[in-house]
Every structure is written in C-alpha cells, then in structure tokens.
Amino acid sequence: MLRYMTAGESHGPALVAILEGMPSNLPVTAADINTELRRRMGGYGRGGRMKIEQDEVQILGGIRHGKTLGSPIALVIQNRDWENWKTVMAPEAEAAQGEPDRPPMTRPRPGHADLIGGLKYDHLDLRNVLERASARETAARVAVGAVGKCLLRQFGIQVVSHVVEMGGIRAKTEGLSAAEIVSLAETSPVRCADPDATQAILAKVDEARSRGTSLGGVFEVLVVDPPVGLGSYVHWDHRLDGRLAQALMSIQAIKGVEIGLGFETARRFGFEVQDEIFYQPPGQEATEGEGFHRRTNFGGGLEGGMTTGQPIVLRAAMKPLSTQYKPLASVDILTKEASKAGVERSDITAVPAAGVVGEAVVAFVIAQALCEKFGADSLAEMQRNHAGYVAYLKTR
C-alpha cells in the first residue's frame, strides 16, 4: 500500500515525510521535488514567512542514484525560521525554565484549531496546537505529491491546478485546454488563467490587506489522461471520488469540495447532468474517439467511485485565513477574561499556493490507486501490467 506520514512543527527545526510503497526504479530527483516546493511558496498575498524560507528537500533514504529502491523514502525540509525560534520551540525541558522569548499563547483565534486543540490535548499554551495545525505542514505534503507526480508521469498522467475564483471574482476559462490553462496560470501572480480576472483579484487582495483581513477563493485541480477503472465501487472506502474529496478536505482552511458540475447538478434535471455513452468501433475513422466514449464530462471523470478515462475535475473552496490583523473577539483561556484574539504572522491569501497543495494531495491519491490497480513492486512490473490492461480495453 502506498502511504505517507508527516511530522514537524511550523517553527521547529524541520518538516519530515516518510513515503512508503513506491515501486522500485522510479526516476526521482531532488530537483523534481524542489520545483513543486518553489511553486507552493509563490502567489500574490503571501506573508513574511515566505521571505524567510527557501524550501529545499533533503532525501535521506529510499532513493539511490536517482531511482527509488522500493524501500521507504525519507524527505526532510529544513525550516530556516527555526533560528529565530530555537528557545521557544526547543525540545529540551531546560529551555522552559528561563525567561520566554515570547509569552505563552493564551488567546485563541476564531477559526483556528487553537481553542479546541487546547481543550482536547490539555494544553495551556496554545502554541502547542497552532505549530502543528499550521499550513506550513503542507510543504511536506507537496514533497510527497512531487514523488507521486514522478510516478504518474511514467503513465502519461498529468495533474494541474488553477484559481477559478477569489473574493467573489470568477475567472472565465471555458473552452481552454489543460495546456492553455497551465500556460496562463503559471504566469499569473495569483495562478489564474483569466488575465482580466487576475487584475481584479490583485486589486481585491490589496483591499483585504488595507482592511487588515484575509481573502478566500476556489481552485480547480485537473487530472489529465487517467486510465479507465481506477478506484472501485465495491467498498465505501475504495471509492475514488470519496478518497479525492477527503484528501482535498484535509488541506488546512478547505471548507468544500465538488467534482465535475458538483453542486450545480442539484439545480438541474437528471437528463441535463448525465454523460451519455457512445461507441465507435476501433479501426474506423473516428472524430470523437474509439471504443466507448462521452461527449460531455459533467461527472468530472468519475462514475460509481471509478475513473471513466476522462479528465478528473475537482474544485475546492478555501475560506479566508482565520488570522486577522484586526483581531476578532476571543477569551483568554487562563483568566477567562474577554480579549482580542492573538495575532500570528499569516498571509492575506494563500489560495494560489493551496492549488499547488491540491495538486500534491490529488497526485498522491491517483498514484495510490494506480499502485493498487497495477501492482507496485517495481516500475517495470507496473508498466507491463498497465500495457496489458490497455490492450485488454481495446478488445472491448
């Protein structure tokens, strides 16, 4: 089984990821991972932390001479800001005896894990909660997803993302191919493929900054050229749509996920939302594609918890980040007195970066489903099994 675990705190020494189950002989380099880490750090509206960090991965195990070994892969991303937090975040008990560099965090921020995490884990200093709950953790997940993308690349599968809405401003991208979306989004400071919407969003981010508040939005993740039949309908936890939704919902500040038409399907008649099925005999001149095919993709590339072979279309809604530079009402957990919420360094918006994180978690789930379908001891074995499956599908 392909699986991973991350560890580390936002201002601790490093973030760590252990990835287990990747097939052997898969080409992976630090440059593959660092490219994705740099993409995560970008985006208009990011805060001061991104001026400090220069995320780069250290590969400590599982890869030799540019190829995976089949053993667990160990990845480390150093936190450069650790230099400024060595006493506050020191693991040694003695560090707590001196005068604290920063006072304990006792004023929980609405919308964060601060209060509930403190109650659940019996913490009086809420820094014990916020350091791990922080979205800084997603850097480790992006590193894992980058390895997943290396596997998908071997099977001609691409995972991309772009911002489709921020601050109520919607991008117009109808009719654009995935390649066009990537080209336009990657040159936009907010990773939006609509140049007019980009300019309006930039102004909206500036407005949020001037008001001491934050801005949310929606990003879309596309999986291009997945094979037919990843996932399964036979068990609830094998359904790929549920697994993809869970992966996206696990990203900090994500409050909604939809697939294909999503919530719009609830507003239409049944005949308006189904992807009708057509057939073109192989070998004949085809204008739409051979074999079974669709002319629409309302379902977003998934039916019955399985891939249809069409592009997988996923959207995730990110709420405005909870930290406000004009703090909201809160209560001190020690004195129980009314107070303003604590303020931690944050972004005005992280929607563009969240799209990159979305790519990573989706890439991992698709890689996981690919390993389940085609075996995962070695890349060559997976490729043989995949080739045989593709040949079989052509006979249907």
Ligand code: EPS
The other form holds:
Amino acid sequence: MLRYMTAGESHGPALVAILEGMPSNLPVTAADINTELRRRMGGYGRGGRMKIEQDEVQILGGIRHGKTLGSPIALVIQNRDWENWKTVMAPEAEAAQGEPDRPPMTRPRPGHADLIGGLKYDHLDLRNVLERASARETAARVAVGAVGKCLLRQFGIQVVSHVVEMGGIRAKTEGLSAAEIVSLAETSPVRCADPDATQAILAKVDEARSRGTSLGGVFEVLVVDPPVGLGSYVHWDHRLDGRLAQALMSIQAIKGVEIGLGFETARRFGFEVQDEIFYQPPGQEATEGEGFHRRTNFGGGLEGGMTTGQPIVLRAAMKPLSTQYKPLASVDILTKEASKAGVERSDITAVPAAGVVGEAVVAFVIAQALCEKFGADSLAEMQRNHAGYVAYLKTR
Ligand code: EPS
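Now that the form predicted on its own has been shown, please provide the structure of the form predicted in complex with this ligand.
Entire complex below, previous chain first.
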C-alpha cells in the first residue's frame, strides 16, 4: 500500500518524509518536487518566514538515475530559519537553559493546537506543540504529493487547484475550462482565476493586515481525466470520497470539505442533483462522449465512493489563521491569569498556498487508489494492467 509519514518541527533542522509503495522505474526528479515546493511558498498575505526559506528537496533514498527503485523514497527539506533557532530548538539537553530573548510560550492562541496539545502531551512550553502543529509541515506533504503527481502524469491524470473565495469575495469562473482556470489562477497573486475578485481580495488581505487579524477562504481542487472505478463502495475505508475528504480535512486550518455540488445538493430536489446516464456506442462519431457518459457533473466525479471518470471536484474551506497580531483573550497556563494570546510570527492568510497543499494531498490519495487498482511493483506492470482495463471498458 502506498503510504507516507513526515517528521520535523517548523524551526527544527529540517522536514523529513518517507514515501513507500511507489512502483519502480517511475521518472522522478528533484526539479519535479521543487516546482511544487515553490508554488506552495507563494501567495499574497504570507508573513516574513517565506523571505527566509527557499524550499528545496534533497532526495536521500529510493530514487536512482532519475527513476524510482521501488524502495522507500526519503525526502528532506532543510529549514533555513533553523540558523536562528539553533539553541531554542536544539535536541541536546544542555541547550535547555534557553535563550533569554525567547522565553517559553505559555499563552495559548485560541484556535491553534497550543492549549489542548499542551494539556494532552504534558508540556509547559507550548512551543513543544506549535512547532509540529505548524503548517510548515505541509512542505513535506507537498514533496510527497509531487511524487504522486509524477505517477498520475504517466496515466494522463492532472491535479490542479484555484482559490474560489477569500474573505467573503467569490470568484466568477462559470464557463471557464479547467485549463483556462489554471492559467488564470497561476498568474494571480492569490491563485484566483477571476481578475476582478483577485483585486478585491488583495484589498481585503491588506485590510486584515491593518486590523491585526487574518483571512480565510475556499480553494477548489480538480482531478482531470481520472480513470473510471478508482475506490470502492464495498467498505467505509475504501470509499474514495471519504478518503479525499479526510486528506483535505487533515490540512491545518481546514474546517469544511465539499464534493461536487456539496452542501447545495441538500437544498435541491432529487432530480436536480443526479447526473443522468447516456450511452453512445464506441467508434461512432462521438458528439458528447463515448460509451456510458453524463451531461452534468453534480456529483463531482464520484458516485458510490468511486470515480466516474469525470473531473473530480473538491472544495475545502480554510478558517482565518489563529495567530492574531491583535491578540484575543487567553489564559497564561502557568499563572492562570487572564492574558492576551501569544503572538507568533505568522501569515495574514495562506489560502493560496493551501490550494497547492490540497493538490498534493489529493494527488497522493489518487496515486494510492491507482496503485490499488493496477498493482504497483513496477510502472510497466501498472501500465499493462491499466491498458487491459481500458480495453475491457470499451467492451461494455
Ligand atoms: C506558521 C507560522 C509561520 C508561517 C508558517 C506556518 O511561520 P513562522 O512562525 O516561522 O513565521 O510562515 O509557514 C511556513 C513556515 C511554511 O513553510 O508554510 C504556523 O504557525 O503554522
């Protein structure tokens, strides 16, 4: 089974990921991964940290001469900021004497993992929690997802994203193709495909900054050209919709996930939300699709926990980041006195970056489902199995 783990603290020496179960002979280069890492670092509204970091992957195992070996893939991303935190974050016991200018963090931020993590893991310095709870960890997930994208590319599957809403400002993208959305979003400073909405969002980010607060939003992830029948209806943990929702929900600060029409389906009649089924014999001049096909995609490319072959459409809602430059009420965990929450350096918003992270976690889940369906010892074996399946589908 394709699986991965990450380790590393936000201001520790590095982030580490181990990805296991990728087929052998898959072309993967550091450049494939670095492209995605760089996309994640962008977006208007990021804080000072992104001026320090220049995320680049080091491949420590599992790839030789540009191809996967089938063995675990070990990836490392150094934290440049580590230079400024060497004593505070040192693994050595002697360093615990601390630095006078960086006292323990004892005033938990509402909405962050600080308080509950401190209680649960018995920490009096909440830095022990926030360092790992930080969304810095998503750099490692993006590296893993980039390898997943390399696999998907071999099967003609693309995973893209764009910001559809920020601070209550909604993008208008009706009538645009996925390709148009992507090219517009990639040139927008907030990764939004609507130029008017982009301008309004930039102003809203500035307003949030000047008011000492943060801004949330919604991003959409699209999986273009997935094969029919990834995932399964037979068991709860095989259902691909559930697995994709979990992956997106696990991204820091995500509070809601929708698939296709999502919550809107609940407001409509039944006949308004199902994607009717049509058939056109293969080989005949295809006007709107060969074989079984649909004219709508309300279901977001998923039926019964399986891919329909239409684009998979997922949206995730990110709350405004919990660090507030104008801090909210909190309590000092040592003195128990009412106190303003601690202020850690942070971003005003990270919704544009979260979209890139969304692509990565979705790419991983789709890659995992692809490996399950087509076997995953070698790329050639997967391609043979995939070709056989495609040929079989043409007979139906
Ligand atoms: C983060 C706080 C900020 C962000 C960070 C996530 O970091 P710092 O405290 O070092 O300024 O920049 O995001 C990243 C470092 C990143 O690579 O995305 C947090 O508290 O979650």
